[in-house]
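Take a look at this one chain, the form predicted alone, written out in structure tokens.
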Amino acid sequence: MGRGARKITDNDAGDYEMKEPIRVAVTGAAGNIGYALLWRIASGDCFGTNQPVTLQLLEIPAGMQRLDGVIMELRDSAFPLVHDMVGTDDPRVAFEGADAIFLVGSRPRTKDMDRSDLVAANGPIFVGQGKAIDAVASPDVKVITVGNPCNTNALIANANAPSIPSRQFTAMTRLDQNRAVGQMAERAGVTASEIRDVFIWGNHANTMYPDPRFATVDGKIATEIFDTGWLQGPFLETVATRGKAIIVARGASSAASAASAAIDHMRDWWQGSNGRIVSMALPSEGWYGVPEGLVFSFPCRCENGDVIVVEDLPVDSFAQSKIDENITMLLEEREAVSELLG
């Protein structure tokens, strides 16, 4: 066995090797998404059931008492995979040696804020976090940005971490993908497991485009099962406005499904997507005509810890119009935070 590894015996599963612990940082760890996220990480849902973790949890000073309570609950849950925990309000402590980072914490949007206000309010947070990641995280760190506006926040963090390769900074559009899967599954009368290869173009905003053209439903081509009117109308509208609808229905934002999507995103990145196309936003290298550096959601596959953009998919006029719309919006957001990009 490798250094620090130990053999675990399970009478049902046989012997298997427990790996060395990895360091996993979560910001906004006492918030609703962080709270939902931590139990999934601690149980092995994300990194594997033989992968111990050291949890490095970041909160703002005003949230430290709540974070103490979260850590108490995690200890009380007695997860075998939790090697150690630290709670802090210092990003450099939270990101020290981190192998994976969930950037969840951000200022929420209030009813009197438009999106440009949200971009301006959150930008400085991600400047500091990017610099801390650059200074102390593992050089191979995998970063997912969940806090909104997540595409532009990832752009800012990446720009302020020049020693970390840009492909190691991503933003989460998996929630939009999962919402699209849920809508298709409900309409077709199948389980979500039967839906494959629907993915998201663009920004995690109401402009994003869930592309159904390569999706299958129980092995059948989705565009032959669902009519175009539904796919370009109610389907698109429902996915785009789902977050608002959940707030109206339950009086709170979609924290649990966001946390679940973050787990899906990082799990596939860490363990591989098994040939499936998944949605991840990452700095463009010019794919599909998206300006270089813009953090944009593309169709991706994950293999051996790498994100591979699927580059050869045909783009029809409707998809191109949606891609262009998202480019315009993200260029506007980039311009709004240009002074934060170094």
The other form holds:
Amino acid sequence: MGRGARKITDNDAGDYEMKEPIRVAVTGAAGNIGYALLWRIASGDCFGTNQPVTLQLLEIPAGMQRLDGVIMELRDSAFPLVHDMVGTDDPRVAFEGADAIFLVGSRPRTKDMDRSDLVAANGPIFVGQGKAIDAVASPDVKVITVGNPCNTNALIANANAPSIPSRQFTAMTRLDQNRAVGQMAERAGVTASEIRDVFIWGNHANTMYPDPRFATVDGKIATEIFDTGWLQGPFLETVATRGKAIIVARGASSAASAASAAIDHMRDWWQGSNGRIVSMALPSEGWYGVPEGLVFSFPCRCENGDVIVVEDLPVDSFAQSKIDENITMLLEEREAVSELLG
Ligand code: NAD
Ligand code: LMR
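Since we've got the form predicted alone here, give me the form predicted together with nicotinamide-adenine-dinucleotide (NAD) too.
Starting with the chain above, the whole complex follows.
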């Protein structure tokens, strides 16, 4: 056993060897999502219950006092898997040697805004953070971008980190997938575990397309269970506009469900998706006619630490029209941030 490795032997189920600690960076760590996310990472929900973590937590100077409080609470939670913790306002310290990075820190929208309205406020954050990732993170780092507009923020970070392969920069559409699962499960009267392979195309924006055509409900074909009117109407509309509905109802942007989706995304990437199709936005390599480099949500499977886009699904005219709508929107967002792309 190497440094920091030890055995769990205090119960019958746990006589297995601990791995070497990994470094996990979280930005905006004192914010609402951070507060829900850190406890899930620390408890082993993301990287495994035999994977110790060093938490490298980034805030802006104005957030450092709140971050001190969060670190105190994490310490008070006495998680066996937390190897060490660092709180900082310097991205180079936060990303030093990082194996996994959650880019959360940025402003949420208010109920009168679209997510793309945040481009001007949040986009510049991802220039400096992309450069810092390029300079100091592990060359194998896996990055998930949560801060909105997350597809275009991932594009900015990727463009400013030329030494890191593009496929290591992703953006989160798993919350949208989970919302689609929740809607289907509720309508069919089953638990979420019975729903498989519904996924999201495109942008984490109202244009997104939750594609039901390959989904199953308790092993049965979803499009034979739900009528097209519901799938292309209220289902699509609810999933696509859920973020705003939560802001209106809660008076604040989704946080616990967003943290949970970020855990799902990184866990599947790290540990595999067990053959399931999952939604991840990543820089296009021309898949499904999406222009190269646009950070676009595709159907993916995760194996051996890699994301593999499922490339051979048929696209009908409705799906194509939604894919095209998302391409148009993401091209507009890319144009709006062209000065930030290095
Ligand atoms: P929040 O305001 O509660 O917390 C954000 C935190 O980030 C704050 O503590 C702030 O001080 C910090 N921060 C701001 N700029 C930073 C920087 N440059 N470096 C490090 N930290 C910085 O917001 P939240 O509810 O945690 O949401 C965070 C972001 O996640 C928002 O942009 C929100 O829209 C987005 N979001 C995305 C999804 C998704 O599905 N992709 C879901 C929910 C929320
Ligand atoms: C969400 O989908 O809940 C987040 O992206 C927050 C938002 O602004 O909609």
